[in-house]
Structures are given as structure tokens and as C-alpha cells.
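First comes one chain, alone, set out as C-alpha cells in the form predicted on its own.
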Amino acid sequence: MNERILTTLRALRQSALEKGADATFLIHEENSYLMRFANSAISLNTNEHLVRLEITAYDGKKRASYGMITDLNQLNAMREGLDTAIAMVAHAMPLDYQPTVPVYTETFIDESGYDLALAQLSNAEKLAYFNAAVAHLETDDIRLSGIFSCGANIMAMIGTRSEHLQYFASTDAQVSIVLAHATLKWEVTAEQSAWRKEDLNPAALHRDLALLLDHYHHDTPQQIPLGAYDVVFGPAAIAEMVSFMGWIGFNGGLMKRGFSFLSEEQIGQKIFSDQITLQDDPGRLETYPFKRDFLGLPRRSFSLFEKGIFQAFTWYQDDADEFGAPASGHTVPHTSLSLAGGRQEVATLAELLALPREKDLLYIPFLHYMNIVNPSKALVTGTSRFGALLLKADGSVVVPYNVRLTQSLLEIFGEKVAWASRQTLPYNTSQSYGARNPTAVVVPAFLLVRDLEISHSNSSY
């Protein structure tokens, strides 16, 4: 535990009390490391240590925030930031509602998701991981690219209304490996997410990359016809689609603003297949969870869909204040979404290819440039990339050029769901921009959906 952070927060709180200010303070410390590969060589190896301070001042219905990148040795500069926030709130326009100010009833320290071995992972260990994952797979034509991103994250907060504080520490790693053909321009990928060092498994990536390379080298590439296909989605595609539900589905504030395919009248109604059970589960350490929200509310497993039946909206505290909704404990930088596994015993790509099949199956592991077409209809679009395969009913395999899906999530997760893998795994959805916010979604290894229309089929890679 970083005692310097706790000491700094207490000092800032005391300064605010002496000034008669009503304020909250959040310190975010990150240690971030990035090793990037391009053209089968390390193209970037960097790290940064950043400390951010966010100060929010309150005055009735007025609120103003001031953020700064600072140093724990710069307490006087932080106090100047407090003065700035106090000056800002005096000139702020009042809100139309009374914002809730955090009042922590007890001090909460959570380091359950912090792994010292991962936090201290060396450059030599990262390079050894990559070398093991792609051993004997690179050639003059097959070139390596990818990233190994890892780091440690601390977020701590205090307010003037209570002497108690909250402190969260976590570690994370995100690995993405791409092998691309220099002249044919196809690409295959394998990825891994970890919150502790022991979860890093380069052999699993090597297994999948070797299998994909074998098919991309030896099977026939072709433009596949438009029409309906039985589609098997891989974990990357499943996780991205589930993540989109957090924006255009069960987010209460966005629903009230008309940016959701769900309504309050649909709570308790069947929306998806009975094979779809989705929770926000902060007990899953592989999702880098927050076990309290930033208002101090305990976060326990929160049911979103139970066997396809919609259970509840999530509410960020500010949206709950604005729209008069009950707080749900979701004032956090990210949730811990977990889609339950099904009954199909298929955990690896090799096992998927070995399944007997009565029809052709289009395997789409990754949806590229996924975006929203119509939020009220849950309509999204994206193209296949990085290792798609057409598994023919006769047992052969075809390498398809990229195809585009433009479908409603209501259809993808609806009654067309045939099966989901019993085995689940975390897929890392962390973004590379802004403050470090490690995020992962737990999903089944594979999900088979019947009769989805392909809206476009490329004539080349």
C-alpha cells in the first residue's frame, strides 16, 4: 500500500476543511509499460509513471472539477489546485438536480487484484514471452507485430464530509500478437489478458497461431457468397458486442436520453435467448474489479440478464441524481461484465475445428472497426479480420476474405443462439489512450449463432 498517497489525501482534506470548502479528492497513480513489435523487431519499449489529481468542489447544486498531473512531493501545487476548484465552483451554473457528495462510512482498502510479480515483470521476461509465443512461426514472409502492455494502477479518494477513504490497487497485462504475410496481406492474431503473472501462458497463443498459420498457408482463400451463415464468434468478437451493450443497452442514464434499445417497461421481460445470462460481477479478479463504487457503495454481483430476461439498469450516481433513480453502485471507471458459459465442451480453436458439423460454419474471431448504426434498434456493424475461417460441412476449411456483419444485438444474442462454450475466459478490452483503466470482459470461448446475414463480402484481403 502506498502510504504517501493516503497521507497526501488526508493533508488535502485538512486544507479544504480549513478553507471551509466542500470537496472530494481522487488520486490516480499509474505505472505503465509498453513493449511494441513491428516487422519482427521491437519498435518501441517505454514506460511512464503518472500521478493525477482530480479535485471536485461543491456548493449546493453547484459543482466544479479541476484536474492536474502532479507529483506526490508537490503538495503546495495540489493546494493551489484546490484553490482553483473553489474559485471555479463560485462561478459554476447550478445543476437542475442535487448532486450526491460522497460520504465514506468506513475506510476501504482493496489490494486483492494486485500481483507484485506482474508489477515487477522485466523487459527480458516480456521478450521471452513473445519469443515463446511465436517460436519457429516467423519466416521471411511471415512478420511479427503486436504489443505487451502491463502496469500497476492505484486509485484512492477522500472527501471533506468524512475522514474515511477508499484505496484500490490492481495489476494488469494485455498481450496482442499478430502474424502477417508480407505479400498476401492476410493476418492472424492471438491475445491474452492477465491480472497476475501466473496467468501469462505463451504456449496457448503459440498453439492457436500455429493452427491458424497452417490453414492460411494451405487452405483456399476465397470471396464467400452473400447470404445467411451459421456464425461462430470468438472471444474478442463476443466481448466487444457485450461491451457495446453497456453503452446502448442497460445504462440507465443513456436509456433516459434515448440512446438505448431497452426501456424501463422491459424489466422482467425476455429480451435474449435463455442461454444468455450476463452479470456485473466484481468478484471476478480477471476483470480488474472495483469492489466499492466511488460513492462508497459495496459492489456485489449485479444481474443484468438472467436466462435472457432483463433484470435491471445500471446507474452512474450522477444520472441517478438527475433522473431520480436509486443508486446501483456503478459509479466506477469500468464494470466487471461476465457472460455465463453454456453447455458445449469446446475450449480451443482445435476443438472447434474438430466438432462434427451438418452445415458450414463461419468462424469470426474478431470484429474490426465495430460501431453503432442505430442504438435504439441495437444495430451494430463490423468486419471480420485476423483469422476468420469457413468450416465446411464436408470437413474441409476455406479461408474467407473479410466480410461485414450489420446486425442487431437483439438478434445476435436472441433466439438464434445455438450454443455457447462451457469454458469462459477474460478478454481484455482496455484502451491505449488516457488514464490507465484496465478492463476485461469474461465471455464463453465460442458462441454459435444461426442464420446471420452477411451484408458485404470482400474480393480480397
Given for the second form:
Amino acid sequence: MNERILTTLRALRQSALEKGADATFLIHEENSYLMRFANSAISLNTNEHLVRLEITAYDGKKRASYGMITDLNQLNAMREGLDTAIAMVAHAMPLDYQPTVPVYTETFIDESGYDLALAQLSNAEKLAYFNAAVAHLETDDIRLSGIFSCGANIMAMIGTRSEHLQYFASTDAQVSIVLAHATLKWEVTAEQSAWRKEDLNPAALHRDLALLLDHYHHDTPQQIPLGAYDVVFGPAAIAEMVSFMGWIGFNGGLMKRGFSFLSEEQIGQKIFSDQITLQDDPGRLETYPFKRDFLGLPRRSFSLFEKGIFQAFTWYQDDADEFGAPASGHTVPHTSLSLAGGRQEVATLAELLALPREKDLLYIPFLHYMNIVNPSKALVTGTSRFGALLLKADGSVVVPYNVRLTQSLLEIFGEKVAWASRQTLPYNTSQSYGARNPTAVVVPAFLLVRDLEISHSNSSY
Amino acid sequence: MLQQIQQQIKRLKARGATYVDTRWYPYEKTDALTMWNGNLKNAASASESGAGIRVLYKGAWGFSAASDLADLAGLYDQAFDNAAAAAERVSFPVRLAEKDALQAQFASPCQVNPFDVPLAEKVAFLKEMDARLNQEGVFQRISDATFVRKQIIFVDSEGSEIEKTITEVFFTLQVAGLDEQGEMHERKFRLGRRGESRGWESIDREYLSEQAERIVREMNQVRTAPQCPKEERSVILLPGIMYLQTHETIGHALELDRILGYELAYAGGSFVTLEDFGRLRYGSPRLTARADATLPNSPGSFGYDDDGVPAQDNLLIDKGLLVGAITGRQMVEEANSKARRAIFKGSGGANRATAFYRVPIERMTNINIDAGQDGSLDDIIRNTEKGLMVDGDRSWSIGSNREQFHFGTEIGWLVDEGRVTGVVKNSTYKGDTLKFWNSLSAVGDSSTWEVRFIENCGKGQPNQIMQLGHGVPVCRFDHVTIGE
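Output the form predicted in complex with the partner chain next; the form predicted on its own has already been displayed.
Entire complex below, previous chain first.
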């Protein structure tokens, strides 16, 4: 545990109390490392050590915040930040509702997701991992890209209304390996997510990459006809679509503002296939969970869809305050979404290819640049990328050029779902914009959906 | 501090580094205010300072950054060690294109420092805008203002020392409303380039009030409009969507690091190859595009890039022919070497980082389309037999090599036999990049040309957002699939 962070928070709280201010303080410390590969070389090797302080000042229905990137030696500068926040709140406009101010009733320390071995992973170990994952797969034409992103993250908070603190420490790793043909421009990928060093397994990535390369290297890509296909989505595509549901689906605040395909009347109604059970499960360490929210509420498994039936909206506290909704423990940087596995025994790409099939199956591992066309209808669009395959009914495999899918999530997760893999895995959805915020979604390895329309089919890469 | 930076750079050179640079941010201040349905949901100030160190050693980059500069030597050593580790796997040793060593300063044009304006005045202005938007049919209304001021000091081992002070003002109005079926429709206004400077003076009450009225009116038209048909038509892109079309299918496609495969792990590549420069018919002869970082008063104009190269105005597409790319020092050397010809005469001055703690990469400057000779917007409409005129970005999705795209827009107007016949909702269009730009059949004159700002272009790993501009006219494209 970083005692200096706790000491600093207590000192800031004391300063606020002395000034008669009502305030909360959040310190975020990140040690981020990223080894990036391109053209079979390490194109960039970075590390950043950053300490952020977020101060929120309250005055009745008024609220203002001041954030800074600083260091723990700069207590005076932090106190000046507090002065700024206090000055700002005096000029802020009252909200038309009462914002809840956090009151931590007990000190809560959670380091269960912190792995010292991962935090101390060396440059040499990361390079060795990559070398093992692509051993004998690179050629003059087939070139390596990818990232090994890892880091240690601490978030700690205190408020003037209580002497108690909350402290969360975690470690994370996101590995993404791309092998791309230098001139033909096709690309295949394999990825891994880990919260501890022992979960890193380059052999698994090597296995998938070798299989995909075998097809991409030897088969001529084809422009496949437009029309309806039985589509098998891989974990990246499933995780991306599930994540979108957290935005335009079960987010209570956005629902109230009209940016959702769900409504309050639909709670208890069947929305998706009965093969879709989705939870926010902070018990899954592989999702880098928060076991308390930033208001101090304990976070437990929270059901979103049970056999396709919509269970509940999630609420950020500020939205709950504004719309008079009950707090649901979702005032966190990310939730811990977990889509339950199904009945189909298929865990790996090799097993998927070996699966007996009566119709052609279009395997889409990854949806590139997905965006929301119409939130009210859950209509999204995206393009296949990274190793799509057309698994023909006769057992052969065709490499397709990329295709575009413009479909509603209500269709994709609705009655057209044929099966989901029994086996699940965490897919790392972390973005590294701004502060480090490792996220992962647990999803079935594969999901088969019948009769989805392909609206655009490329004639090349 | 400067003296210490110089000493550390010299020390790493003595250790064997080929090149070292430092971007020291003494300060970067941000004020962000959001009023949503009359509630000041966000009143946030932020400040940050720190330094980012870039080291080139045995042909490989290492980077290290910290907000805590107490152990400056340790920070430089970490960057050096990262480069040494990267040097274990080098395929094409990094070389940097020649540049002059410069001692220079740049300040973006700003008459009234927005940080001198009291918070109460800013809040009062947002409240005024919120009241303007609060009209019948409006279900959600948002007024958002962001002000940024930062000082960047760049020092490198080649003798450059450049100081930049950049001020940014971004302002957005947004309304949303429900149609009879309960579907949400949005209309936004983002403040673009007006006049020669962008301090607090760009907050022009009268102009912004007019825009508030316009977006409410247009959103209400969409709410009661019929569905966009699914068919083939000409599309007329107004600047409010033309900027994004340019951004996604010219700008990103012509970033040289993407072309060379340096973004394949995330953002993607480009359909463009090195062989295409000087040969590829990218668009119709009406299309001339440029990367112009010299345009006064735009986020895409920054004086000197983060390689210390002066801002430039470079042609990308000349009357339809591909002639240039968005470049920095490293990539032009590699591209020329791999192409075995001098495609690029030097760095295009487009290497930028979003913050001290990120490494510079090729970013768009102002990627502009030259105004054409097909007259005003009225002229273009009059000369369109069957079209869909669109404005406002609602969704955008582009293939990983930028080879195809799908855009959803906030509003569409059907054009039949030379006149606007009505508004449609849920307007979309899609296409293949080269086919689309080669179908460019009309380019509006200077009366249609506007500079739009982008404040959140994402790229790179670790991810970076960047601010830039697009000067674009009204353009028409033929035989486009709409409504899908």
C-alpha cells in the first residue's frame, strides 16, 4: 500500500476542514508501460508515472471540481488547488437537485487485484513474451505489430464528511499481436488480458496466430456476396457489442435522456434471447473490478439480463440524484460486465473450425470502428477486421475481404442467437485515453447468430 | 530548468544516444463547463505540468514522462533504458530527416485570455445559451465550453529551443428531441473558425444565439420528417459533414505512419501505398486537398511541430492526383528509403503529441479542400437532379484501411430537379473511398468554404486525442447509396 497517498489525502482533508469546506479528494497514481511493435520492430517503448488529484467542492446544491497532474511532493500546490475549487464553487450555479456527497462509513482497502510480479515485469520479459508468441511466424512479408501494455493503478479517496478512506490497487496487462502482410494488407490478430503475471500465456496466442496464418497465407481472399449469413462472433466483437449496451442500453441516466433502446417499462420484459444472461460482477478479478463504488456503496453481482429478460438499469449517483432513482452502486470508472457462457463446447478457433456445420458460417472476430447509427433502435455499424473466415458447409474455409455489418443489437442478441460457447474468457477493452483505467468484459469464446445481413463487402483490403 | 534539461540532453548524448529531445510543459490549464437541461453538470478546472523525454539509441525510440521532475536524471535514464530495450528488436533503424536548428517562439492568436474571464461570466453565458435552446420540441439541451491554455518548451540535441503558447476555445450547442415513435434525433453546432483569433472574443453572443435558434428549428423539422429513402442519389455534403468526410477518408488515409504500417496494432492502415504517390487518381479533377498548418487561427496551426519543424502548407491531392502525405521527420526518411525514390523532400511538420506524457506521432494539421468553381450552395442545388443534402455528424464508421465508410447525419434534405423538396430523418450514406472521391461532381466556391474544428481526434497507443481543423467547401458526389 502506498502510505504517502493516504497521508496526502488525510492532509488535504484536514486543510479543507480548516477552511470550512465540504470537499472530496481522489488521488490516482499510475505506472504505465507500453511496448509497441510495428514492422517487426519495437517502434516505441514508453513509461509514464503520473499522479492525478481530483478535488470536488460542494456548497449546498452547487458543485465544482479542480483536477491536476501533480506529484506527491507538491502538497502546497494541491492546497492551492483546493482553494481554487472552493473559489469555483462559490460562483457555480445551483443544480435543481441535491447532489449526494460521499460519506465513507468505513475504511476500505482492496489490493486483491494487485500482482507484484506483473507490476515489476521487465522490458526483457515483455520482449521474450512477444518473441515466443510469434516464433517462426514472421517472414519478410508477414510483419509483426502489436502492444504489450501493462501497469499498476491506484485510486484512493477521502471526503470531509468522514475520516475513512477508500483505496483500490490493481495491475493489468493487455496484449495484442497483429501479423499483417506487407503488400497484400491482410491482417490477423490474437489477444490476451491478464491481471496477474501467471495468466500470461504466449503459447495460446501462437496457436491461434499459426492457425489463422495457415489460411491467410495459402488461400486467396474473396469478395463475398451481400446477403444474410450465419455469423459467429469472436470475443472481441462480442465484448465490443456488450460494452455498447452499457452506453445506449442499461445506463439509467442516458435512458432518462432518451439515448437508450431500453425503457423503464421494459424491466421484467424479454428483450434478448433466453441464451443471454448478463451481469455486472465485481467478483471477477479479471475485469479489474471495484468492489465499492465511489460513494462507498458495496458492489455485488448485479443482474442486467437474466435469460434475455431485462432486470435493471445502472445509475451513476449524479443521474440517480437528478432523476430520483435509487443508488445502484455504479459510480465507478468501469463496471465488470460478464456475459454468461452457453451450451456449446467450443473454446478455441481450431475447435470452431472443426465443428460440424450444415450451413456456411461467417466468422467475425473483431468489429472495427463500431459506431451507433440510431441509439433508439440499438442500430450499430462496424466492419470485420483481423482474421475473418467463411467456414463453408462442405468443410472448406474461405478467406473473405472485410465486410460491413449494420444491425441492431436487438437483432444480434435476440431470437437469432443459435448458441454461445460454454467457455468464457476476459476480453480486454481498455483504452488509454487520459488516466489509466483497465477494463475487461467476460464473454463466451464464440456466439453464433443466424441470418444477419451483410450490407457491404470489400473488393480488396 | 532549461539549463538542467540541456545538461541531461548532453549527458545522454555522451552515453551514446543519437538524438534526444524534451517537451517541458510548465503549465497546461483547462476550464470545462457543461450545462445540461439548465443544470451546470460540469464546472471543472484542471492543470498539469511535467516533461516528456524522447531518446533515439541504436535506431530505436525510448520515451519516458513524469509529472514529478524532482529526479530529472532518473527520468532521462529511464527513457534511455527504454530505447536500449527497444534496440533489441529493430527492423528499420530510425533516421530523422534533416531540419534546421531553431530558436523560435509561437503564440496562437488570442486577444482576450479566456482564463482572465471570471467563472461567473462564463456560467452566465452558458445559462443564456441554455435559455435559447429551451424551446418546444427540445427534450435535451447541452451547452458546452472548453478553454485551454498551455506553454510548451521544446529542446533537442540538435540545438533547437522553441517556446509555444497555445490558447484554444471550443464551444458546442446540442439539442435532442423525440419523434412520434419515440426515436431520438439530435442537432449540434460546433464553433469553428471565425475571424483571426480565438480567445474569449470568439464567444460572439449574437452569432451563437442565431446558431442556437437554427439547430432547434432544424431538429424539430427532423422530428416530424419521413424516413430517409434507401436508394441511390447524389449527395451534397454541407461543411458540417464534409469536414468529417475529409478527415476520415483523406486525412487519416494519408498519415504516413499509417501508410507505412505503424498503426496496424490499433487504428489501422491505409489503402494507399508508396507506389501511389504521383500516380493514384484519388479523386476527380475538381479535388485539391492540402495540409495547411499555416492557416491563421485554427487548432491545426501550431507554429512548430513536436519535432521542432516549422508549420507548412503542403499539397496532398492536386486536381485529383495524389501527391503528398501528412508527415514527420522519421517517416519521410523511411518512406523514401523503402520507395527507393525521394517522394518527400523533408518533414511536413505534422508530428504532434497530445500532452507531455505522450510521444509525438503524425497528426493532421488543417486538412483542407480548396474551394471550387461550381458556384454557391444555391447553384449546386439548382444543378442537382436527384440528391440528398446532408449536414451534421451523427455516426461514422470507416474500414481499417480507410477503404470504405458509413456516415449517419443529423439532417437530410431531399433535392429533386434542382430544388429542396423536404427534410428526412435518419439520413445515412456509404461508399468506397476512391470511388466516392472520383464521383465528386461539384465543389462550391469560397462562399461555401468554412473551417471546422475537431477537438478530439483519436489515434495512437497509448491513445492520444488531438485538435485540428478542416477548411472545406460544399461538395456534391454522384451515385451514392443512401438510407442504409
